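Here's a solo chain for you in C-alpha cells, the form predicted alone.
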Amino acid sequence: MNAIETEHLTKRYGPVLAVDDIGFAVPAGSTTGLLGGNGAGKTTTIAMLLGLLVPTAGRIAVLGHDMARDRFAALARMNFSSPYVALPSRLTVRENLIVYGHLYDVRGVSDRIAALARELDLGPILDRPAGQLSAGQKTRVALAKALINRPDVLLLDEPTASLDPDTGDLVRTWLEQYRAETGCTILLASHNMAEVERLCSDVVMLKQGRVVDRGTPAALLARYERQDLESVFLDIARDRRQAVPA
C-alpha cells in the first residue's frame, strides 16, 4: 500500500514550469528521499502535497484521500517540518506548541509537549519566545511542532539544517525510532546525502521539475558506479555522467 501517490503532477507559474508532469509513490511505513538542487521543484512538490498550492494539473492521493476533494481528512493525519518556516516570534515555544496542539485536536497536549521536550531537549527553551532562539533551536522546535499530532505522514524539508553533528545524529536516531515504532511514512527533502543514505529506503531524484532517476540508495550507487550519494547527486546535477545500463 502506498501512503503517497502522485500522477502527472504539474505546477506552472506563468511561463515558469516549476514541476513538470512528475509521478511517484511512497510506500506506507517507508522513508523516501526527495532530492535535487535548488530550484529542482522539491519545495513546490511538498507544498502541493500539503494542499498549500493547487496543482496546475495532475493528481495527489495521501493516505487514500484525493487531495483535490478530501484533503482535510488527510491533513489531520499529516504534518510538516522546515527550519525555514518561522513560528510566531512573540509566542514562547510552549505557547506555539499549544496552539498547534489545539489545531490538531491533540488530547493531553501538555503531556505531549512534555514528552517532546524530553526527547528533543527543549526543556530549557520551552518558555523562551520563539524569536529569541538560535537557528539550531528553531530547527528542533519545528520538528516538535511537526510531531505534535503523532502524524501518519511526515513531510520533512531539511530537518537537521543548522544542527551540530551531535544533535543532528540524535534527531536522525529519533526519526528512525519514531518511524519504526509508529509505522509513519516520511518524505524527506535534504541536501545532506549521508543523512539520506542513513534514513531512506528509496530516493526520487528531481532536476528542473522532472523526475530524472529513482531507486534505493544502493541501486543508484551501482547504476552510477559511485561510492556515495553525493557523487551521484553531483553527476546528475552537472550532467557529467549517465547511469550505467543494467
The other form holds:
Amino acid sequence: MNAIETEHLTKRYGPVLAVDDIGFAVPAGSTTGLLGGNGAGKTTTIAMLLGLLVPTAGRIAVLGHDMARDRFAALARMNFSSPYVALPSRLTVRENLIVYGHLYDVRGVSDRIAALARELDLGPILDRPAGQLSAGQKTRVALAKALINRPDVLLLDEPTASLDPDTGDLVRTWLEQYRAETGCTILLASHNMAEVERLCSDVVMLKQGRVVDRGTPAALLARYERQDLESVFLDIARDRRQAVPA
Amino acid sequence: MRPGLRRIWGLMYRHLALYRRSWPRMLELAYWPVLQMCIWGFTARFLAARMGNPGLIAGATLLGGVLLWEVTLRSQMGMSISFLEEIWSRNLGHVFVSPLRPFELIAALIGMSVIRMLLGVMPAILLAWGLYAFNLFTLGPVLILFFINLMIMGWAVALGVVSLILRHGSGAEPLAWGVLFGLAPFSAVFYPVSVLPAFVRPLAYALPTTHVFEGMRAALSQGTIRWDHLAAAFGLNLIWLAGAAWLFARQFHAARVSGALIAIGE
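Complement to the form predicted alone: the form predicted together with its partner chain:
Following is the full complex, with the preceding chain placed first.
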C-alpha cells in the first residue's frame, strides 16, 4: 500500500514550469528521498503534497485522501518540518508545542510534550523562548513539533541543514528509530547524499521539474556505476553520464 | 472540547502567550484609546464650561463618538495585527499545513480581536467615567447592540485587509493601521449625516457605523432608541461581512494557486 501517490503532477507559474508531469508513489512505512539540485522542483512538490499549493494539473492522494477534495483529513495525520519555516520566537518551546498540540487535536498534550522532551532531550530548554535556541536545539524542537501528533506521514525538508556532524547524526539516528518503531512514512528532501544513503530505501531524482530517475540507493549506484550517491547526483545534475542499461 | 474549538483555542493561546510575556504589546493596546480620551475629554470639558448645557451635550456626543469609534478601530486592528504576527514570526507555513480550516483561522482572529478591543477600550471608558464624569453605560443595554455592530464592521474591514495581504504580501501591511481612518469622515462619528454634502450621504448611509453613531446621538441627546438605525446597521453588516468573507475565500485560494502562502513574508 502506498502512503503517497502522485499522478501527472504539474505546477506552472506563468511561463515557468516548476513541476512537469511527475508521478511517484511512496510505500507506507518507507523512507523515500526526494533529490534534485536547486530549482529542481522539490520544494514545490512538497508544498503541493501539503496542500499549500494547488497543482496546475494532476492528482495527489495522501493516506487514501484526495488532497484536492479532502486535504484536512490527510493533514491531521501528516506533519512537516523545515529549517526554513520558523516557530514563534518569543514563545517558549513548551508553549509552541502546546499550540501545535491543540492545532493537531492531540489528546493529553502535556503527556505528549513530556514524552517528546524525554526522547529528544528537550527537558532543559522546554521553558526557554524558541528564538534563543542554538541551530541544533531549534532542529530538535522543530522535530518535536513535527511529531506532536504521531504522524503517519512525515515530510522533512532538509532536516539536518546547518547542523554540526554530531547533532546531524543524532537526528538521523532518532529518525531511523522513530520510523522503525511507528511504521511512519517519511518523505525526505535533502542535499546531504550520505544522509539519503543512510536513511532512504527509495530515491526519486528530480531535474528541471521532471523525475529523471528513481530506485533504491543500491540500484542507482549500480546503474550509474558509482560508489556513492553524491557521484550519481552529480552525473544527473551535470548530464555527465547516462545510467547503464541493466 | 470539539476538535474545531481546540484548534481555534490553540491559535488564540499562541497570541495570549505572546501578550503575557510582552508588556510593550499590552501597553500599546490601551495607549492610543487612553490618549485619545485625554485629548477629547479636555476638549469636551472646555466646551461644557463655555457653552453650558448645549456644550455638555456636545461634549457627551464627542466622548461617546471617540469611545465607540475606538471599538471599531481596535476590533479591526486586533484582527489584522494578529494575522500579521503570524507573518512576522514566519509561522504561517506551519499554521496552513495543520488541519486548521480557514474559517477556524478567522474565528481565532475574531476571538483575539474581541480580547484586544476590550483590553484597549475598557481603560479609556473607565478614564472617561473617572476623569470627565462621562459614563458610557448610561446608554443602557442598547450599548451592547452598538458594540456588536461596530465590532462586526471592524472584522469585515480586517478581513478585507487580510485578503489584500494574502494577495500583495507584506506590501499591504500599512493598511492594517490606516484603512479604517479613511471611512471615519463618512461614518458621521462626531457630527450628524445631515452635515455632509448631499452627494456623500448615500455613501455614509451604506456604512453600518454611520447608523450606529446616528443611533448613539439620538440616545444621548433625546434618550430614544432608534431601532430603524440599528436594523440598518445589522443588515448592512451582514452584507459587508458576506462580501469580506467572499473576498477572503477568493484571495486565499488565489494565494494557494500562486504560491503566495509560501513566500508571504517576503
